[in-house]
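What follows is one chain in structure tokens, specifically the form predicted alone.
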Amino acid sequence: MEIIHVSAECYPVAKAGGLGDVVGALPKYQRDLGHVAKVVMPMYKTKFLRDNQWEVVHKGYTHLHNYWFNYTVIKESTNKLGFDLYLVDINGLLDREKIYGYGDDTERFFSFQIAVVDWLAAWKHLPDVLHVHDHHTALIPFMVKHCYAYQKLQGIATVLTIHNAQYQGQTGMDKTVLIPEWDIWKRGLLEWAGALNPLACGIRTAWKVTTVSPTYLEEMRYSAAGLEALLEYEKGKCSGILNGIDSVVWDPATDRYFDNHYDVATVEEGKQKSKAILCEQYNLDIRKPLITFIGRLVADKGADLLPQVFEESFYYIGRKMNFFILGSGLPEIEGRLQAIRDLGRGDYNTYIGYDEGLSHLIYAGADFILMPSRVEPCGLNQLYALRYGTVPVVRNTGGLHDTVIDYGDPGGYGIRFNHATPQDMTHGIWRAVELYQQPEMLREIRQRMMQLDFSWEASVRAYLDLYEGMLRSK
């Protein structure tokens, strides 16, 4: 079958979080099973764009209400990602360095979706499945059903994957005029709680809806930023499919970002070498366990609690551990994390920003990764950590619940705590420090983690079963 993924992100082209990792891997594994999988995304001004070869495959002309614009679809020529990659260029709207964060993001992503649907309507054949990701592309199922100009696309099966329901793309109902002419009797599909809500619209109009873990699907029924009733109503077409990781990109035996490669048999020696590099570069004490946080510095990730937790850990547990932070986000959280560097005496440091190579080195060299998320639909960081023998210390929620078993339970290998509070987080850190003092147990846990299989194979088959079920019903 032919599957078109439409997304705002795709690693390594442009990535802000887990969405990019998923869209960069899922189609590759679908191709490996003999299907035609393609990715369509906006053309941002990125290093990947500058460093690769492109060919123009389509030029079109359409409009965003009264604003008429040209768009160009370009294709990466060498298939270097393992699937066909298409970028949509709209001069002045999409061709910017950042993915998000502009005052006209509504117009940017509306125009992107309109251009994608307009391009598909020009095809001589129709793909089997349109798989859209998050609110940036969630209006596409509505447009292929109810926009008059695109009626030929009605028969394409559509899937919406919700990577994080906290972000819904709400805007004023006056923005409905931006959507190409549509059946006015379908206005109710666009509106939720008095606003134009693209994610809610996608849930209503896509043939199937998936979330990125089974537990997150259950949690959304009582905590989905206002969409709880809608998800309960539409539960018959919803399913939770756990994300996987790209086991080629994330492999400590071959990782291109560092030289001290290792496998299950050599994990202790390999991790110690990477840890030594980190400790030397960032003034940390190699004799202490290295506990890291990697990710966005926002409240959803529990990052606002980190400064207090670090201070309380040093006070109540003692200076028995290193903390190292890699991430960026809210300026006030960044500032607080940087401010407490003065408290560090060779056991605390930060890197504010994001560096892909450094993140790989941290997974290889850290002993523990801290994930105190208030909301974690799936989480990929804990899966990378498991692959690299780094023990996850996680809040028992969403995908973290589905992928991490506490080492105190049968077959366990991680550390779980129940509440996103400084007290629970500090207790989790205390347990990590205690585990570090038991090297034989830690070695066994590391080896057990590294043999777990969280690759994409099982998840890809679940998606293909979903697609095939829709096509049979059609």
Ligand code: ADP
Second form
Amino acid sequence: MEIIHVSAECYPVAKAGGLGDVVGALPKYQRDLGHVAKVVMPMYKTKFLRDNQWEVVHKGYTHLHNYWFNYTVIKESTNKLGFDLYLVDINGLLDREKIYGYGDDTERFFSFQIAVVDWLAAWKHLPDVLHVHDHHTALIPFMVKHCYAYQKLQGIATVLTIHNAQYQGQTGMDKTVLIPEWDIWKRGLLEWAGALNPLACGIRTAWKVTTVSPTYLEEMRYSAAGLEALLEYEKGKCSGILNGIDSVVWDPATDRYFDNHYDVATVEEGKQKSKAILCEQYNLDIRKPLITFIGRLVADKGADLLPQVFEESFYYIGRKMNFFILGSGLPEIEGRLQAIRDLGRGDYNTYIGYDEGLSHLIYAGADFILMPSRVEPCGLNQLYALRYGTVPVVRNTGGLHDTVIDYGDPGGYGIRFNHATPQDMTHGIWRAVELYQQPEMLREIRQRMMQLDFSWEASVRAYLDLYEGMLRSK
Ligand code: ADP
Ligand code: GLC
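Cool, the form predicted alone is there; where's the form predicted together with the ligand?
Complete assembly follows, chain above in first position.
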């Protein structure tokens, strides 16, 4: 089977969060099972672009309404990622430093999608499956079905994976003119709640829709940022497939970002060494448990509650733990987290920014990772933490519900709380401190966590079954 993943992110080329990790890993595992899996993404100005070898595979000329543009598709020549990687270069639009966050993101991602289908229409054969990810690529199923110029692609099975329905790419209906000539009777497929909504359009027009955990799919029927009714209506074609982790990139025994490697037999010493480095570097107290947060500093992740929770924890539990934050996001949350640094007495610090290497060192050196998410479609942090013997302290929602069992329950290993409130979170932290004071129990839990299997092997089968089902129904 030939599968084409189309995405805005792919690790290690460009990553802003878990989408990049998933698209950088899933195709490898699909190839391992004997399929042809390729990734197509925008050509941003990244280090990966500069450091690697490329060949031009296609040059095209197409248009975004009355703006005609040239695009070039380049391919990484050494198969470095374990699958074919294609970048679409559109001068002036895609070749920028950041992935998202520009005023013309709508035009950028519309042009990218148009270039992708235009290129596919020039192929001599058709791939079996077009697998698109999140709203940046969710118009592709519509385009291959209803744009006159791409009728040739109509028969390709399409899958949309929703990594996060909080982001839908809404824009004004006037932007429908940007999509190459399409069947005007299909206008209703583009519109949701009075806006052009790419994610909603993808949900309606893709052959199949998946979410990144079964519980998130369930939750979306009553909480999906306005798409609840649509998901209820389309539920017949939706399924939840849990993400896996790339067990080569995320392995404490071989991790390329730190030296003090360890496995299940040496986890205690191994973690202690990485913890010592972190404590030394960030002025923290190695004798106390190290509780961290890694991620986007936005309300969905519960990051806005962190400053209050830290203050309350110090006040009610006492200065029995260290907190360390690695993240970036809303300036207001960044500012508040930095402001309370004055409260720290060698037990609180932050690194505001994005640092892949530091994140690996933290998964290794931390004792606990805090994930108070309001919304968590899957969550990869807790899966990395488990593999690195770091106890997840999580809100019981979405993928966190599907992957973390409370250590008070049979076979459990994490700490779960129900509400994204300072009270519940502080209670979770109190339980973490209590657990840290029982080294035997903590050791046993670390052993248990590190032996769990959240690798891609299981989930990759579920995707292939889904594709095979679509191809049979053709
Ligand atoms: P989301 O995709 O919603 O941000 P996930 O838990 O799926 O959440 O994935 C987050 C990914 O991004 C993980 O690989 C995590 O380690 C990484 N990450 C998030 N913020 C940072 C940061 N500031 N520096 C380094 N890595 C980060
Ligand atoms: C999204 C979600 C996150 C998920 C990731 C990868 O960004 O917020 O929960 O793990 O996508 O699927």
